[in-house]
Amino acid sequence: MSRLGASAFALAALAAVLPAAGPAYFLHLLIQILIWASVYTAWALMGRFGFVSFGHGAFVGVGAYVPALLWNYFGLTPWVGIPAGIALAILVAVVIGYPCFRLRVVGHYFALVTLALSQVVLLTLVAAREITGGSLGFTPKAAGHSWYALQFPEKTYFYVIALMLWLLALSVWRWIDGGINREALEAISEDEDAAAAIGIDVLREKLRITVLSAALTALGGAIYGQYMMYLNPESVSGIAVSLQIVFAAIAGGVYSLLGPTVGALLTISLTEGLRVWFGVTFIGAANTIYGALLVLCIIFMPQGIVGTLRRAMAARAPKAAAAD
């Protein structure tokens, strides 16, 4: 087992036992933190191979509202609407990625048509006010304790679902980091051309690899949805999700397993810190702090807080070994 693996192992080791640890606000950030980590490392498959998107809070806005619109409506079960927002996410990313490949659209260009995906998405659910509940937000009809409709007062089912979503992240980020085609998407980041002139399918990887970061993105934000009980069009959609998913995973590091994670535990828990902190005095000073403090992050750590430490340690080895 690598070293990274063994980390991620013992950190979900110490996740399980969490629980039993604090109160039960404290469980409800932990829970909170799993869901956006999962939604970080999906962003992060996409991100690390020089695919910036600016369009995952549509991926995250359609997971979150096809299964309570669903349940509220027709009363399917969240087991058969959260695969159906799956489904429909990797649709809306095959219907922008693919022409957007096959035209060779890339870097900035890529990212501007991301982000009008994520706008557009939150439109329409203002939009279809007399569905959605529009800007006032959604309230899926509630069941008490129901496996069927995927609802727990409780919140260690949450935690114990969130934790296993987590983990799923976490191994098809190995997956994708241990497989052949790694070096496909490493070469497409580099060269599109060349790698095509070597015999890469580049549209074909470029495709897969969008709909996977898609499909996960959009399955956080189903648990995330189902999870809160309340959907609004700005906490699950639009540029301003779009924009803390990719913030950060970039102040974690993308390019690390756990680096996601760690942007996760940052940015809730110094969200949920200065929230509390400046309660109503001074609003809008939290914000400004938060914003602040991860442009700092991503200015003197590019390659975020996981990959600072892991440079720092790789620098220190060789001084240690000379020491000895």
Contents of the next structure:
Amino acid sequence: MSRLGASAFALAALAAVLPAAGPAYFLHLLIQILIWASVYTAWALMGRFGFVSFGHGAFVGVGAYVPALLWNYFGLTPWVGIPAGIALAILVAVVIGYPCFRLRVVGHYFALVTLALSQVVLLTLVAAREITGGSLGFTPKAAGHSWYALQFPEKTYFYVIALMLWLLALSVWRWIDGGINREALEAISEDEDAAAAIGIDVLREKLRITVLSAALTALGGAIYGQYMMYLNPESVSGIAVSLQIVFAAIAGGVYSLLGPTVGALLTISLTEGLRVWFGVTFIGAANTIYGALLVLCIIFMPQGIVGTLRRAMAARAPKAAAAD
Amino acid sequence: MLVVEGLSKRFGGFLAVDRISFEVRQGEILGLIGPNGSGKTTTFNLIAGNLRPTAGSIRLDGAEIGGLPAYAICHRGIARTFQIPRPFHKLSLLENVALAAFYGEMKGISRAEAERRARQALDLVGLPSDPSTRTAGLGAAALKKLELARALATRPRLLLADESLGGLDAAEMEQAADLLGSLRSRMGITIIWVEHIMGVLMRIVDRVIVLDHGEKIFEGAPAQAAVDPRVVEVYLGKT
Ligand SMILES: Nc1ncnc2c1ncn2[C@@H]1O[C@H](COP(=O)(O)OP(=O)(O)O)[C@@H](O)[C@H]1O
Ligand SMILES: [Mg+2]
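Alternative state: the form predicted together with the partner chain, after the form predicted on its own:
The complete assembly is shown below, putting the previous chain first.
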């Protein structure tokens, strides 16, 4: 526990000095990694208990679009728009989650229902092109450097915001991990009947973690939208985003605090690396390699990268102690 | 304290529990026996809220509880064990029971208090209460005890014990039977005890109900059950 805390602190300290070290492109990557690491961590809040949602792209999309739309059409500050987007994401989570949990839609069926959800949000965004710009995307009205509009051309502002978002996501993860709710959720994930028999309100516990996960994901989407200043249905919602979330979180490791962060680090640098390597002439190949690597990760390291490393270290530690 | 009236459960075209009625009095140990498949576990599932009754009523101290969700029934003071133990393998033995103590009453006790109660329950059934014991590798007898400890940690007034003797050897059976007997005397817990064999159960229970094909065919003193022609037929004809 404390070692994890220490490594998180070390990482945070490293993160604090990083922006000064590199070029703007580097900072841009770092901001994206932090934002997506937060989203993946939010997903892992559920995913670690076997509630595998393929619908989190929907929450990213809702979180990103709501404040942008409210800003452009009503001049409403994102300070209100972001909570509104989170509220809508929570509503969507409950509307989908309640019947699913009530009817005990679990495993593959849950994955399918949530997969449909993320596509529904994408299709809605595309269909409402009069308002959202459809697949052409949507650009929030620029306001220069403004706290009111939560827009900062200067990247370091968003770097700090993304860092805070990431720390928030990690604290939420830690909070759930350390509480008795985690044990209740482990019990639920293993045997819902047996959990209910000892007084656990299975429906409520599942809804609670879903709402928490959706809210944090929507916040991530909102920050991403504010930072990018351009929203596209394909890049902030839909199946592609949902799959990316699932694969990255699982590849990094959903049972460890920093697993999803490593997943973000890996997938984003990989995507960027392949893009630079192959350039625009060979876009499909980059995605294929990226997908294949992730599948290999999932097959050979079901605990994720961080989980596998930790296990290897734990296996080495007793030998070292015995050698003394 | 518990009044069951005309309780039925239908699975498709099959009537697993057929209009059974009985009453459980405060402080008694009621035996519920019958051959395999006679509807004993289904009756428990109905009372504990794991299944919804097709018809009939279940009243606890006068209030209808039929069809309530399982967690709500647990909070009202009815705990059950599962015939085939269903431990949470991802949790330690102590965590299994502490979780039951924490959620069983919904009174917002602290985690430390939940652990204290869990240790008590584990001591009572004779399982180790140190935090390091895992559920993997526990034998059949220990798993049966864990079921009991978990149920007891929820502080029930009424305990539904489903075949707590299944898979135990003779000595373990005697021990488990004495334990159930002592729960009433030491903690004042009312018990419905299901078993498909009569055996040691008859020594402990006050009254016994016999089910066959989902129907109640006998209710009365254990000594009478052993000589009742229908009960004898059901048991001699099938075992
Ligand atoms: N969920 C279920 N769906 C269909 N049939 C069931 C279900 N549960 C029990 N049954 C059937 O109901 C009958 C009674 O089962 P059960 O109550 O488990 O018997 P007992 O506990 O007395 O051995 C059996 O024939 C069993 O196959
Ligand atoms: Mg049974």
